[in-house]
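This document opens with one chain alone, in C-alpha cells, the form predicted on its own.
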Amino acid sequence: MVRNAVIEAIAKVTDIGEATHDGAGTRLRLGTEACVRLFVSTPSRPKATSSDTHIATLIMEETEGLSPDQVQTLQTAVRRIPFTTTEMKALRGQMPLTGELPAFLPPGTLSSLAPVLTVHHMTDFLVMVESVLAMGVPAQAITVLDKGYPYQHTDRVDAHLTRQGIAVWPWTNATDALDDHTRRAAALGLRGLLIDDGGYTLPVLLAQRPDLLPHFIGLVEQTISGITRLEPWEGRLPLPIFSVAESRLKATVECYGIADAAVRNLLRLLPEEKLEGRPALVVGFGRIGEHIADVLRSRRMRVAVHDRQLVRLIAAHERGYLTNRCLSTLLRDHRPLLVIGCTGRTGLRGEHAAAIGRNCYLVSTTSRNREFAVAELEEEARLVTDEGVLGTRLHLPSGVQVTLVGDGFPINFHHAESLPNMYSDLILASLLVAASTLAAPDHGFIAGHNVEASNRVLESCGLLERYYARFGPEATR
C-alpha cells in the first residue's frame, strides 16, 4: 500500500516509463534517461516507533535529463503521500469528540454552508474535515488556507485534503482564495462561513474585499491573536463572531497544554542548554503567558514577567515573579537566557536590542511572526545568519548573539504537532459546534463579538460532559 502510494505521487509530477521490482526495491524509469529507486521498509528499531510504521526512501540513481527543480519536485512528491486508512483510524481514535460530533448534532447541520477553514495543518485537522463532510458539506464547497508553518506532516495533510477534492490555497493568496470560494459557494447555492485560527480571513475581507462580506454569515475565531487583529474595526464589525478564542472552555483546557508543548519543543531544539537556575523573561502574562511562566518556574528557572496591562503585571508580582513596567529594564538587569513572547501582538522591538546584554533566545507562542519586530531587530544587527532548523541568529554590535528560534514563528508548531490530539480534540469539536450554531437561522448572535453567548453555547452543548466522562475521575481509559 505504501509503495503504491509513493509511485502514485511520483506519477502525478512526471511520466514513469517502466517500473521493475527486485531484491533492491523498485526501480522507476523516468523519461528516457533518469531513474530512481524506491525502498519501503520497516524501522530498524521497531519498538522506537508505533506499530505498522513504514519508511519510504527514494534514491536518485540517475538524474540525467532532470532539472534541479524537477529533482526537488520528485522529492516533494514523496513527502506528499495522503494518510493511509490505518493512520486515519488511529487519528479518529484519538479524537472521539470531533469525530463523533456528526452523530450528536442534527443530520446535515452544516449542509447550507460553504466553510473557509484556516486551521493548523496538523493531523487533528483531518478528523475535523471528515466531520465537516459528514455534517453535510460537499468537498467542493470547502476552501482551506494553508498557514505555511513547518508542521511535522504539513505536506501529507495538504495531499490528503487535495485527494478529497478540497481546494487548498496558501494563506498569502487569501484574497484570491476568498474570491474563488465565493464564486463556488454561490454556484452551489450556499453561504460562506469563516472558521479561523489567527485572523487570516475577516481582516482581509474588511480591508480588501468588503464586496464579498454579504456572502458570509459569520466568523468562528479560535485564537486571541485573531481577535486582536479585528481591533481596527471595533464597533463596526458587520458579521457575528463566535469567539471560541475568548471562551472559558478554551482557557480552562488548552492554555496549559500550549505552554507545556511550547517548552517541550524548545527543549527539543536546545538539547545542550541547561535551564535550571538560569533567568527567563515572559513578555505577556495573559492566558498562555501565565502558564508559560509556571512551566519555566517548574523547570527551576528564575522567571521575570512583563506586561503592558498593569492588572496583569500586578497578578504576576503577587504570584512571586520579578516584574517591572519597563521591558528594557528587565532585559538589562535580569539578563534572560530565554525571552518568551506571549502578547499576541508585537512586544519586543528594535529599540529594546540595546538592553540585551547576553546571548539569548527569543521564542514566540503567537500566530505568525508578529511577536517580535523582526525587521527592526535585524536592522540593529551587524550580521544575520541562518541557523537551520533552530532559526535565525542576530549578531549585535555589542557582540551579543540573539537567536530568533523558528525565525520568530510560534515554537509549539515548529516542525512539530504541538498539542497531543487528545488536547486539541475538545477545541476542534468546539469550532464545529460554533459553526453549527451560526448555521441556524435563529442563532441569536449579533454583529460583532458575542463572548457570553459563545460561552453559553459551549457550556451547554454537551461537549464538556463528554470530555469529563473521558478524562474525569470515572474515566475508563
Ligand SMILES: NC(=O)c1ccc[n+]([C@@H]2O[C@H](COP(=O)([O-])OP(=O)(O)OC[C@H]3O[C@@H](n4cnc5c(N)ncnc54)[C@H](O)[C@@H]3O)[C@@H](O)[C@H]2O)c1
Second form
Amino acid sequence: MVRNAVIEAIAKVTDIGEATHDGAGTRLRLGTEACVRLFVSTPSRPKATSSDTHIATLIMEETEGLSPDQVQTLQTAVRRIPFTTTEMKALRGQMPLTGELPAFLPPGTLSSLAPVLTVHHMTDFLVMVESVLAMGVPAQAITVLDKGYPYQHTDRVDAHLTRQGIAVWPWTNATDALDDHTRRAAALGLRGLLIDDGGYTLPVLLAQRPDLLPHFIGLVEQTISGITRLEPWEGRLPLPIFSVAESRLKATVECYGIADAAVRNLLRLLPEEKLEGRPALVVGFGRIGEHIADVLRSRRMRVAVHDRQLVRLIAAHERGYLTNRCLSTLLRDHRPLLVIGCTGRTGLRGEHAAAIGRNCYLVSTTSRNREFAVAELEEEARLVTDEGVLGTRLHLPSGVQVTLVGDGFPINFHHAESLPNMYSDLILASLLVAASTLAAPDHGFIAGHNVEASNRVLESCGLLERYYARFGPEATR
Ligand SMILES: NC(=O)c1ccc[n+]([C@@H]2O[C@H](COP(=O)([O-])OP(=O)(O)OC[C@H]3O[C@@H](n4cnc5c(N)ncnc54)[C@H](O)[C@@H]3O)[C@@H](O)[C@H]2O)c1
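Cool, the form predicted on its own is there; where's the form predicted in complex with this ligand?
Below, the chain from earlier opens the complete complex, with every other chain and molecule after it.
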C-alpha cells in the first residue's frame, strides 16, 4: 500500500516509464531521462517506533528533463501517503464520540447540505470527515480549506481527503474555493454550511462575495478568533452562528489540553532548556492563557501575567501570579525566559522590544502569526536568522536574542498533532452536533450569535454523558 501510494503521487507529477524491482528497491524511469529509486523498509530498531512502522525513502537519481516544480513535488511524494486501514481503525478507536455520532442521529441528517470544512489537517479530522460522509453528504459536496499550518501529518491528511474525492483548497484561495463550492452544491441541489476553525470563510463571503451568502444556511465556528473576525459585521450578520467556540463545553474540556499540548511541544523543541525556577510571562489571561499560566507554574516556573482587561489581571493576581498593567514593565523587571502570547490579537509589538533585556523565546498559542507583530519586531532587529524547526531569531541592537518559536505561529500545531485525539473527539463531535442542528429547518437559531442556544444544544445532546461514561469514575476501560 505504501509503495503504491508513493507511485500514485509520482504519477500525478510526471509519466512513469519502465519500473524495475531489485534488492535496492524499485527504480522508476520518469519521462525519457529522469529516474528515481523508492525504498520501503522497516526501522532498524523496531522497538524504538510504534509497531507496523514503515519508512519510505525516495532517492532522486536523475532529474534531467523535469522542471524545478516537478522535482519539488516529487520530493514530497513520500509524505503524501493516505492513511492505511490499520491506522484509520486506530483513529476511530480514539474518537468514538465523533466516529459513532451518525448512529445516534436520524439517517441522512446532513444529506441536504454541502459543507465547507476549515478544520486543522490533523488525524482527528479524518474521523470527522468519515462521519460527515456517513451522515449523508456525498464526497463531491464537501470542500476542505487547508489552513496551511505545518501539522505533523498534514500532507498525509491532504492525500487521504483527495483520495476520497474531496476538493481540498489552500486557505489563501478561499474566494475561489467558495465560488467553486457554491457551483458544485447548486448542481447537486444542496445548500452550503460553513464549519470553520478561525473565521476563514464567513468574513470572506461578507467582504468579497456577498452574492454567495444566500447559498449558505449558517456557520458553525470552533474558535474564538473566528468569532473575533466577525466583529466588523456586528449587528448585521446574515447567517445563524452556532458557537462551539464560546461554549461552556469547550471551555471546560479543551483549554487545559491545548495549554498542555503547547507546553509539551515547546519542551520538545527546546530539549536542552531548563525551565524550573526561571521566569515566564503570559500575555492574555483568558480561557487558554489561564491554563498556560497554571501549566508553567506546575513546571515550577515563576510566572507573571499581563492582560489588558483589569478584571482578568485581577483574576491572575488573586491566583498568586505577579501582574502589572504595563507589559513593558513586566518585560523589563521580570526578565522572562518565555513569553507566551494568548491574546488571540496582537499582544506584543515593536515598541516592546526595548524592554526585553535578556535572551528569550516568544511563543504563540493562538491563531496564524497575529499574536506578535512580527514585521515590527523584525524592524527593531539588526539581524534576523533562520533557526530551522525552532523558528526565527531576532538579534536586537542591545545584543539580546529573541527567538520567535515556530515563526510566531501557534506552537501546538508546529510539526505536531496538538492535543490527543481523546480530547479533540468531544470538540469535533460537537461541531457535527452543531451542523446537524443547523440542518434542521426548525432549528430556532436567529441570524447572528446564539451563544446560549449553542450551550443548550451541546449540554443536552448526550455527548457529555458519553464523555463522562468514557472518562469519568464509572469508566470501565
Ligand atoms: N492554539 C489552539 O489550539 C487554540 C485553541 C483554541 C483557541 N485558540 C485561540 O486562542 C485565542 C485566545 O482564546 P481564548 O479562548 O483564551 O480567548 P479569551 O477571549 O478567553 O482570552 C483572551 C484574553 O486576552 C486578553 N487580551 C486581548 N488582547 C490583549 C492585548 N492586546 N494585551 C493583553 N491582553 C489582551 C483579553 O482581555 C482576554 O482576557 C483565540 O484567538 C482562539 O481562537 C487557539
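Here, rigid core means the biggest group of C-alpha atoms that superpose within 1.5 Å across both forms. What you see is a predicted model; the values in this text were computed from it and never measured. Residue numbers count along the first chain shown, from 1.
Relative to the superposed core, Pro68 undergoes a C-alpha shift of no less than 2 Å between these two forms. Comparing the forms between these two forms, the C-alpha position of Leu426 differs by less than 2 angstroms, with the core used for superposition. The interdomain rotation between these two forms, with the chain split into two rigid parts and fitted on C-alpha atoms, amounts to 6°. The shift recorded for the CA atom of Thr42 between these two forms is 2.3 Å, with superposition on the rigid core.
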